[in-house]
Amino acid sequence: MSLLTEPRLDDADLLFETLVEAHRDLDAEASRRLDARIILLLANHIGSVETVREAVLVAREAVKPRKNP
């Protein structure tokens, strides 16, 4: 696995504030579109489908599926 998962951000708090501010005043659908656009821009910047696939797998492992009622 080549995905770097150790903390590397120079200012994690600023990143969090930036993401929260970007979502301010957006409804749920617009917020999902914004997230998708950010993901696509960062994936393009990374430039490796395999690295993005690894990130998806790692992220998915941390999220439990919603149970059907």
The other form holds:
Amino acid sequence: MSLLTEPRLDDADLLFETLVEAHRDLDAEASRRLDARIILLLANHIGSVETVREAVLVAREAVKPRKNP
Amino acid sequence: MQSTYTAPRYAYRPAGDAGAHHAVIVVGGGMVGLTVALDLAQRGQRVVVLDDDDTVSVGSRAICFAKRTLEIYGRLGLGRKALAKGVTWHVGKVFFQDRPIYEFDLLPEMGHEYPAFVNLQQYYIEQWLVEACVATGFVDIRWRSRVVGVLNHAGGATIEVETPDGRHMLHADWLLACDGARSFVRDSLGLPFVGKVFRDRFLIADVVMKADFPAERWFWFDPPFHRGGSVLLHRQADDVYRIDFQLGWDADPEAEKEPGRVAARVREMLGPDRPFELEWVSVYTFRCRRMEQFRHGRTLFLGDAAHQVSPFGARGGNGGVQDADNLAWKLAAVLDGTAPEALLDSYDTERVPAADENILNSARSTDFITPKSDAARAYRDAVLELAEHHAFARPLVNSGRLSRPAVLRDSVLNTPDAEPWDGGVLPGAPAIDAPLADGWLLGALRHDFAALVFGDAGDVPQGVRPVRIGMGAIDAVRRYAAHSGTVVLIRPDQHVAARWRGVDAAAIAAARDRALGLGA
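Switch over from the form predicted on its own to the form predicted together with the partner chain, please.
Let's see the whole complex now, leading with the same chain.
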């Protein structure tokens, strides 16, 4: 797996704030489209469909109920 | 309604051969059935074609003839006619709302006999195919002859035919089912036809008008004149324009066909001052599906009978013509006794992946044009919003991935490269055209096995027609990555079978035998 899931961000709190702030004043539909634009831009920046597929898998796993916590 | 074209009516003639035995019977005298019949006839085979109607296609239907299809019709003697009558185009433009966001060129280089696409109403091609079939003297087209029963057995097929004179039986050594998406032959043999239906409806209108629109494919997402839907515009021969309006799943197909309602939609698009006449209107739902196998003993399925795609990408008619191109030379070789029956298994193994490629591409286009969920719509709109200003998003815009010829990369008929190649045309790919000193490269290939012999190369075996190409033919040399001594073996359907940097006649003969299914 080439997807990096160890902490790498230079400023974690700033990232969170940036993402939340980006959605200010947007309704649900506009918000969803903004996220889509951001994801498309970042996916192109990464330049690998395989890495994005790994991210999709990890992201979907994250919200599944876990057995034996 | 139709004013620019008068469809011929073909007379029914009693065949008077009840119980007769024929080598090849084609069921369905549409574009694909007539193409395979003509190809077989030009190879000296006698063919009976049964058609339940007495005329050509109603409505323009398959209008976009791709370069590969034009090349096939070039081989069959109809290419130039299509080029002269049709509208040549190679540029597509995509609009989002009120502005252009993306433009593509499907054939940016010169030096090909045929362009990327010619738009032409299907009825012209069918009429010319009928005339060409009749002219061979080898094709017996029987109009108003409907197949109502099929029995498939090891030695061929027995069919029951209904005509104005009643019913009779015929026997075929080989039955070619070209009877369309609702294939009677397929259904009566109980063969499944599975895939998916897209929950959307499209209005297709042929409009006659004088307009100075360029000969380009124009596609709109969510334009001001058709909010929330997509619209596609193509120019055809005789000042006929094809307009597709996306209607959505909830549209009432009967109400939408009402001429006043269609005219209002068209007027909204063209503005109030442009006079036009409606010529043909239809409402469609799209499906992508195929049979598991296209060969069932001595019954073979071609075109929409075997596989169905959505029209975005022009992969239906073009795919069907490539089926005919693939099958005709093989069946002729089997009938002549120069190839074993097993060669026909390769029709299946070559055309099934080609159909899958067409289904994949047209399904993806349809998923882009008709988003299946709110999330899909958000991504789709995000792509369109980004594409105007950011180059990276433009390749993501999918208004139809236009028909490309199948590359039969994994075919058992290919002889794999034994030497390193940097580019060129790989085994399984269709031969690429290029200008030669005395005409076109594809024009020099004709119907048989041929070898492109570049520069200073040796002899080719009997049964392979040499096409000698000097190293001064720079386009051909570049496109085939040729050196002096390079030989490229081409099958009768113009796909590359093998290539060598240097070769003797025996190796060429072995590759030819392999392509005929005579063993590796």
